[in-house]
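Heads up, the chain below is alone and in the form predicted alone; it's given as structure tokens.
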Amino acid sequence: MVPTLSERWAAFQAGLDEVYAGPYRRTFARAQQEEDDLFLLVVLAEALGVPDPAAYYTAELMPAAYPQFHAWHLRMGLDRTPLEHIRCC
């Protein structure tokens, strides 16, 4: 069976991705994790006692942030949750 042009193009793109991004995959993952942690901190800023001028907008994102909250506070070095109204552990 002869691969189609789109299949060959997809394989070529996967090869390029492996050549250029492969050696830096861990660095990209770490940068993404730091960006996600900062975003979670911004979303939870008002709940943590930090005045947040965008609290009106970030309040809508809090339910989406709860599933990542436990892993986040453990990464930040907090053994227990810093928020009284969120019981995750």
Given for the second form:
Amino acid sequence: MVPTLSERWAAFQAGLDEVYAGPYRRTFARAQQEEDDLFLLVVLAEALGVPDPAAYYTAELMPAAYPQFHAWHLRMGLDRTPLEHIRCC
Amino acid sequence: MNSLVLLVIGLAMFTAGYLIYSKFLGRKIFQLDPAFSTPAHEMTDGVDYVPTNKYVLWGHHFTSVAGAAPIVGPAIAVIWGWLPAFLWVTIGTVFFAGMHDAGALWASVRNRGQSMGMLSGRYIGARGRNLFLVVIFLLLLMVNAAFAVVIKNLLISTPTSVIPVWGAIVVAVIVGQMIYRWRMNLALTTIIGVTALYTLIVIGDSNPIELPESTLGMAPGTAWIVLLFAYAFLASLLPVWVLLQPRDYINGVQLFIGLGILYGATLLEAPKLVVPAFNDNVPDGTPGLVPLLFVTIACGAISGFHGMVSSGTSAKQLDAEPDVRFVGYFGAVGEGLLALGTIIVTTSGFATLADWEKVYTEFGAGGVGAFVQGGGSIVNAGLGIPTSLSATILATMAVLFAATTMDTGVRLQRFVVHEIAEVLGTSISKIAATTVAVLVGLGLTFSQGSSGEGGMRIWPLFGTTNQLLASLTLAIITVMLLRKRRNPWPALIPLALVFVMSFYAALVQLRDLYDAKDWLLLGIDAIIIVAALWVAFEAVIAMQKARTEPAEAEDADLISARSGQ
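Let me have the form predicted in complex with its partner chain next, following on from the form predicted alone.
Then the entire complex follows, led off by the chain already shown.
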């Protein structure tokens, strides 16, 4: 089937977006990961012994953070889990 | 002779190269297989490995490899006359660069999208990989130093380009905001961005800006270089979406517009070539055509840097193996087009031979300035745009190329500094690593005096290093072909010529640098020579081994790709 003009235009726009974003995908992924790592540090601050006035709120986020915990401590350069109560490895 | 003849023959050669030679390479040599599952499909991660439409990927690939080098090299090389430069650009693109770029892409695709550095470790040995790092470090250093001088010279010779060149930074920042903060449509944003850039060109054309005799005790040339490195320092530290990403994009669009203007004007005006085919009357101190031609024009004929892009990012996004022809080979043709356009404007954009000789007073004196001057008069005659405005358009185009290459160069150099720090068992902050990259670049630029002319003297050394890198890539491709018992000659012949010429050029330069008592560049040149010998030695051993060992099974790549070996 021959694409309509609007389909062609949509494909062109998608291509243009791809040209714009493509070369920088990796940089953005890395920036996103750095941000997530920092967020995890904030969530775990109290458990790591850093006084955190917002601990009451961040504690609620801890279960959500567990799945990423193992990869996080490895990225932070810690071979084993630094927290007794989270046994991931 | 009329430049149109050159244009037609050149275009015919490029077309035949793509339609005939690349088809031969694809079918007989690389044996591109539509059924081969590329790394983009095997290892899709939405970040590096993403199957991409071949036209979009060609756009990425071409804008990544096209910098100021296909303008700078040919614009200097026409000092020997138009014919040597023309032959090297056309034959070089068809038989050397096309093979090299498509080959690098193919080699990487067959090896899980790994970079040339990793592949040199696999096919030539661990020492080959170490050598690769040394060469890349030198290459980036030279790019930063040489391009700072190219830009400085243009800002001084074409003061009307100062407003659009620095204004382009503001346009890029606003475009970045329009896309990320205001979520505007990209097509509309592109039109606004490009219109703004061209408005700045018109404003700049009537408002030339020259720096005062002394800025903080610095001459204009020195001040521009310091300002450029300060800009590169900031640009490489800012988040990419703020400046680099929109700047690269607008610059890519500008590249296509610039090429259109240049070729359109040449077609309409068809100016006569004022320069002889072979120029016997070269200024004193001009080095011999052989071997210097082959290292003066690197990008636009063959460039090792392309192998880094092919295997670094493009290979990870290739949708189907047959796309290697379009993305790799046709990407090289795109650079060849830029180089061909440069040869035409720098040899036919002057009224008389005497006018041309006034510009080409010494080796390296012509360069981008001649491109802007000659191109300006052709665009004026062909499209009716005033000469000064035409020159401003071309100067802006050349500076934008050089500047995006320079700020990416500083950014990459920062990563290299990080890696070196890691090897030394220490860590270094982002700002400290960038400072090191900028200071080393500044040091090299001013190594010949405060005017920064050292940057341009490095140019042939850049060519030599770049060609050495190309030899390394071609050696990897040759070893792969030998292992598969395929015809290695399409890779081996370019490899032999590029290697011999770059090695010969490095030796000639060593003598000249010794005579000039230029110890810094002499040291760099000596490193290059040692590295070249090293490459030759390792590559010959690897080839010998590949020839004598049992042939690689046809599905060896497939198995190794799946198992991650």
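Only the largest set of C-alpha atoms that superpose within 1.5 Å between the two forms is called the rigid core. Only residues modelled in both forms are compared. Positions refer to the first chain, counted from 1. Model, not experiment: these values are computed from the prediction.
> Given a core-based superposition, decide whether the C-alpha of residue 71 shifts by 2 Å or more between these two forms.
After core superposition, the C-alpha of residue 71 moves less than 2 Å between these two forms.
> After the core is matched up, is the C-alpha of residue 9 off by 2 Å or more between these two forms?
Residue 9: C-alpha displaced by 2 Å or more between these two forms.
> With the core fixed, which bits of the chain, 3+ residues long, show every Cα moving 2 Å or more between these two forms?
Residues 1-14 form the sole shifted run.
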